[in-house]
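Presented as structure tokens, the chain that follows is alone, the form predicted alone.
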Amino acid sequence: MDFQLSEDQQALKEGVRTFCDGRISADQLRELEKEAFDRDLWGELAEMGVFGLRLPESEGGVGLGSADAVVVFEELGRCLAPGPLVWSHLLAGRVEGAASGECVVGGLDLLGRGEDPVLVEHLAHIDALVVLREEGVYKVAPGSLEGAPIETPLDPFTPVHHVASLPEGECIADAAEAAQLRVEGAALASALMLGIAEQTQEMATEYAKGREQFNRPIGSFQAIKHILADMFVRQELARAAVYAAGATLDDPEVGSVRRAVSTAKLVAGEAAMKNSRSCVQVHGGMGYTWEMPVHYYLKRTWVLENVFGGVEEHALQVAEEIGERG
């Protein structure tokens, strides 16, 4: 398998990055933090085909595959694009208006969940809520939910409501579809974390080149060089794992889809978490201040690590498959 991007994929990647650089810069993130959601931005992402990317052209989509989708979501992760991006992408074609951006789709993954509190992200901004259960996929009207907002959410761009009671809703797909959506969601979440690992590595490197101590850039000191080198290695490992997951989703005959996706979730999650922490460390005392954008990436990573299956679940999945093959 060749994990190098094709010319079309490279052009797709560059196009999304150009949009993100101009529309969701660090300064604009601070403005978005006040509202946590921008309908105009959501519409622009829809016009670019982000949500209908894997939808067939006959249904108004772009007609690309998962290998292309992870490239797009990698760039969205770099800029911390806000909103329920993964859910609206997953449900394009299943929920009317999701692909065009007219219907903002949020989601709730209850597969494998116990009696944990029901926490719904972006409740005030979504037009439809899709719930993954063991029995299937259910659509719930957000207006029917009574939720108490969490005053200080972990991620400033991911507002959360605690919902005391969740109605069953309308069943729109079976259990197999629910399981498949969860796997695809984990791959896209991995791509978002790959983008975070890349961006924090670049931020740390640029800061190390410009920040001086003892009349020398701090990047010239061996200890900082080691940190930056480790960040780069983690980023490249995550890229290989995430691209492999996207390619395997498109062609399941090359290997186990679940193993590839779980590996991507684990490797990209570790890269995003450790690179975000290292970025804070390289920035020194400034890295801990709210004015520096570094904290946004660390907080988003904490959220993404726990969606569509946490670290323990995916590690167990990989271990079980290795044991079966052994």
The other form holds:
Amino acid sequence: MDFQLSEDQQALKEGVRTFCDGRISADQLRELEKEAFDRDLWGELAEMGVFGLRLPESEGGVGLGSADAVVVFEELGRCLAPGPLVWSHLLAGRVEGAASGECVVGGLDLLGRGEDPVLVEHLAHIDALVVLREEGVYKVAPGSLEGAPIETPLDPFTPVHHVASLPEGECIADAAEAAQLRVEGAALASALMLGIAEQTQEMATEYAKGREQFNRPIGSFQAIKHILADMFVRQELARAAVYAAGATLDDPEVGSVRRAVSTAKLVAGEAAMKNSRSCVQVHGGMGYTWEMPVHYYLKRTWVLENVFGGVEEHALQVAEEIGERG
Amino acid sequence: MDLRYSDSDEAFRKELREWLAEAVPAHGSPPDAADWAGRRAYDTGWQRKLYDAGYAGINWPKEYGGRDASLTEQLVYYEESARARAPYIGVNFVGILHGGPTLISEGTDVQKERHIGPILRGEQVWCQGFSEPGAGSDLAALKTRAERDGDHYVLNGHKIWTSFAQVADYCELLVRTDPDARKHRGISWLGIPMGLEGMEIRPLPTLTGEGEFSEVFLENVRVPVDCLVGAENDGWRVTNVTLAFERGTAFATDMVVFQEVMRELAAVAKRVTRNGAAAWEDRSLRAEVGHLAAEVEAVWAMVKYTVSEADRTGVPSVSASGVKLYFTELKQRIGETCMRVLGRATLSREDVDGLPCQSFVYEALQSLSMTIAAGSSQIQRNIISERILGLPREPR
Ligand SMILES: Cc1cc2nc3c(=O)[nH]c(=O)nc-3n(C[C@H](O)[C@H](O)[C@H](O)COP(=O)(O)OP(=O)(O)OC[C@H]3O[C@@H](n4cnc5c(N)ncnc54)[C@H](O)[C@@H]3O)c2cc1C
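In place of the form predicted alone, output the structure of the form predicted in complex with its partner chain.
And the full complex, kicking off with our chain again.
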């Protein structure tokens, strides 16, 4: 057992970090607020191998595993990279052009959802839409959807359409594959949320060191220090859970994949939610402004919480497993 | 990134599992909590069996009779011990987990000769006399005096919360040898025999009703100077060695045990009824239990992560504070859920209708001590925010 990043993974992580720092900085992200998508950036992500990461080299991919993928997605979550990243990655190899970035693949997860309104993300930006249903994986032409854009989406970088009628589309994979894609999607979404948990912790810590009140840094007040310590612990718990999910997907003999992934989605989801909320609190009034990017993290967290199962669904999944053996 | 145990770890697991399968049932069930003589015999007897089988001092160096197991073998050891419901370390806690390791690191040859083997074989029980009424979290504020008189120290002072004092043979005692030096200087670390003249032990029942810890009063107690471990007035440094060992591994077994406890909780929730249906039918209860179980799973992953980190760097991970902080608070939340599932049966500390009231209620109550002992949760948060996040320090 060596449950740490390998040298290659460390290098991979640093590579993605460097790219994101240069290409998706906070200022650059703000510029994207209006369009909420950047096709050039998408191409660059594809070139870096984000979408074809787990596709075998023989099929034009990078040939890496899920443990590598969660590390990459952690970094993408940290900088709030916009677009249907997880879907395009999941469908690489199944939808032509997804890996190369020529075809932007979006998705809709109807598994486990009840009677919620059908809101499709990034409809105007995608070339293919994939729907996960009980019966299988379906490919739908985005143009065939009838719906209206929502004028004010929660996350400025995740535009949504309210869809009135959703065509059935073409079945491209069976029910088992739909379930598998959803599990992998949950692992990748949890990695994005791990990134959010880390970034918000670091932003809050940085701010607490610089901001002074009562003639001292607010970071010297224990009430603030303890919020930050809790943020750090949540982030580290999420890291362990997310990496364990990646490692278990790669080597299912080391544990229950479902349980590891549910644990990751739940723990990372809570870490992202609580850390981004705490980040607003530590920033005080500044944290409540649009100008500070803090709110972006909270809003993206809600987007990610609502796909591939939320906290409650995954808690019930774990309960079912322990109940069976209890 | 690899969660797979090596073949040699798995071979170790197999051999240990086979041994535990026979040894645990053969050791019988633990005596009554109030029967301290019985508890000492039970715990030290188990220690002796571990020793004979080559499993004592799992992380101790070989030259001192330990197993010198790799960190991953230690994880396997905790996993298998918990799975087999092996006896807890009990009264051996101080000697095995931090007293012995401190002596190995800081003691003289004579001191090692005197203590190491006997601790490992379960022949010598230690207790920890660090805390005082005025020195808890602020341990360096301790006042117990040791004055030199020829080749003896004369001890006067008052220790409190001393676990297992009533059954211990020796005590890790922190004393002030230089009252004029600054707070963290002037402290010395002694390993003294118990039961000396002028020493009085007054048991202090805990909220679980057990006599786990005591007050220890020292009045003109004379101990030979060769009890001193490390240099005189260098005791604060030695103390930090002790605390590092104490905080390192103490909770590992507990975490694995709690994966089992979550299953037991699910089983109990299937048996008890609420509004005419099994409590387990209640979706919100299932979600709550599943949520807690996921957190237990994540904490165990975090232990593996920190162990792998320590394996690579050779120094314990700073995140160990985070593990302690998260797990102890989680254990309290689990305790509350367990008691809520028991419903009115929780009013009894003895099993009723086959419900595990005794263990559920005891664990819930006992969990309250875990966020206080070995560095309270608040102190852990101070440590994390200062040493890891680099925030301004508290007054010292
Ligand atoms: C079950 C049990 C067994 C124990 N066994 C032993 C033993 O064998 N030997 C031994 O020497 N000691 C033992 N202890 C004592 C233990 O180490 C102390 O209880 C602990 O260090 C806290 O000290 P205190 O009880 O004086 O509380 P205090 O230090 O008075 O703390 C009271 C409260 O104030 C908070 N607080 C204190 N300082 C700060 C700060 N700087 N910032 C924020 N909050 C703060 C604490 O978190 C706590 O909530 C044991 C304790 C327990 C509960």
